[in-house]
Amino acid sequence: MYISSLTLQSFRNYDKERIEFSPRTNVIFGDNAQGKTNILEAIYMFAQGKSHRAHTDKELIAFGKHFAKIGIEFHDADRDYSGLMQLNRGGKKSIKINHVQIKKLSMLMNYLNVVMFSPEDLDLVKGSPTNRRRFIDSAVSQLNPPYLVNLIDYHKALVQKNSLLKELRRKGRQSDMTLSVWNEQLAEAGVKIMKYRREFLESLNLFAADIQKEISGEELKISYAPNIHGEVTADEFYNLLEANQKREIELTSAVLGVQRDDMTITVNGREARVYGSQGQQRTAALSAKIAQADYIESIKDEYPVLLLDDIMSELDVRRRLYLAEKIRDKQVFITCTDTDLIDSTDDTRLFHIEGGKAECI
């Protein structure tokens, strides 16, 4: 798999600019604040139906505009792919792929494959478990779009259960039908994202453990933390939920559920938040990504496109040389300001940015 072109039209800082892409290496550097990340930010949003760093559509879109647009042309071994979204300040984005409407953000899933790595994510170990579920939610909805429907379907029951908690709480009540009624969407939902979690990450580990012997020769072990243990089912998830009704109300949220859950990342037995060197946190976390780059292509037969946003001056020698021999074959987007670390083949495609224009050199 491998993105032949993007357009990109009032996106953060660019105005109007179209770049044409090697299937290999693309190394886009040049000063801070340019629009470096801005390129990587705009693959991502299109694989993923949102960015990795704003927290609203609105936030993509150029000082004075009503609306961005993101071409992209991307290719995988059976077909040619013609991608446009179009966010709009005032309502919902539209996305196309060749012409035809994607209704759903799920069905967008089922294209353009990206892993995405950059200096937080090194930070994946000692970081918070918020950091953690979304690394898994991204994982598993590129794998499984009914994955995401369901976390979709599971916050929206959140939000209505975490309301109807304050108002129980302002009135003094203790229990409410209604809060029975959310807790069984919530059971519904929950059971099936922490299936498709437990399995994400028992099948991520045998890949990650295999990395990280090859980079440090250490153990590592990446499990499921769920916050409700076991492999219940939907009544008894039910069951929690409503024996917890009268603490949830004096605490006004939710005490239960995969809003909750984590995972637990060990080397050599001990477990790496905690105990790990930083060194061994972010080969661990190198190891995680990387595993599920080869995952995806274990289930999807392609490799996915790799977007490395300013992540190689964060390694040191040995893990940037192991990292640079892994992507050597892949299509891989690299954001720097020194070239020096990039080691460039015959494949290598270099875009000097500056002021939202990107310059082939």
Ligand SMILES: Nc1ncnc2c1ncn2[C@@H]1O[C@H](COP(=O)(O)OP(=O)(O)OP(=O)(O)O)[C@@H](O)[C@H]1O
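If you're wondering where the values come from, they're calculated on a predicted model, not measured in any experiment. Numbering follows the first chain given and starts at 1. Compared with the form predicted in complex with this ligand:
The candidate at the hinge, the spot where one rigid part hands over to the other between the two forms, is S287 among S287, N183, L87, L308.
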Given for the second form:
Amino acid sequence: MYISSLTLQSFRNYDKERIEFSPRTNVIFGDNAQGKTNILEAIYMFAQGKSHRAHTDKELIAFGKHFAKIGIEFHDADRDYSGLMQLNRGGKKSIKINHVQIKKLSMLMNYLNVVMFSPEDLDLVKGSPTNRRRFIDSAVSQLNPPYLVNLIDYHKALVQKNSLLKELRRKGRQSDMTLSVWNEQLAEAGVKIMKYRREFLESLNLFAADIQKEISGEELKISYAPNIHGEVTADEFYNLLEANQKREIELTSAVLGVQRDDMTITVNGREARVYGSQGQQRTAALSAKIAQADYIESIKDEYPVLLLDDIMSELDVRRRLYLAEKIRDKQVFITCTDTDLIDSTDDTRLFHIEGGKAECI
Ligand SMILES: Nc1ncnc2c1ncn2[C@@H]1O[C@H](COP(=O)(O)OP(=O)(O)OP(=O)(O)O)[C@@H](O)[C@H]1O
Ligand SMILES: [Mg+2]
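Return one more block: the form predicted in complex with this ligand, after the form predicted alone shown previously.
Following is the full complex, with the preceding chain placed first.
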């Protein structure tokens, strides 16, 4: 899968710009704050329907403008696609692919697959469980739109439950019927979420283990660490929550459930978060991210487009070489402030970015 062109209008610091890409390596370089990440963000936005860093679509519209447009042409083995997304300051965004309106964001994800990799991803292993859940959620929902629906349902019920727990605590209650209603909804969505997460991590583990072996010769193992152990049914999940009503009211917090899930990453049999050196932690994170792309390929039969934001300078020579070899025949976008660390080939296209203007050199 590759992207042949991107057209931006009033997007971040781009006024009007059309860029034609190489189907292989695209190096986007320039000084800080010139608009390099903005290009990756526009691509990610079209692929995922949301920005990887902004909280609202409005942030992406150029200051003082009412709307922004992202035009994108991309291709897979079977078809050519021409996409257009318009972000509106006053309302919802509209999306078209080959002139057909895409009504649901979950439908958009069927078209362009990307994997974004930024320096924060290298903290996947040593960072907090929230980081790791975000990684899992973003990877799973990209391929399984129903998963996102389950997550949203779960989160809504959780917010309601948490505010009810506070109220019950204030009133000095030890159990409540409405609490059971939320627990039922949490159990129903929760078991589905757990099933998706388990299956994803089992596949990811196989790819990541091979990658780590090739980079450093080490044994990597990634496994699901659910807060509620075992492969429980919705009834068992519910019963567990119900049995903990008193405790959760006392703590005024929902302490059981998928909001506390994690993944365990071991290198040579020891937990990398606790015992790994910085290098081992980073290699494991790199392996997990590359494995995400391999996993997408195994499901979609198309290798996703890779977006590497400022990542090259963060890797040592060995890891850089491995990555370069791995992406040799794939489309990749690499941002950097200088091009010293990039091995150019005939297929590499370089773009110099300055003040929201891209110049192909
Ligand atoms: N809504 C917006 N309208 C206009 N300009 C914006 C908007 N949002 C951000 N910018 C500008 O975009 C620029 C930042 O772009 P970007 O994040 O792509 O930089 P970068 O080249 O990746 O820099 P770095 O090397 O520091 O990561 C800044 O100059 C910022 O002022
Ligand atoms: Mg940047």
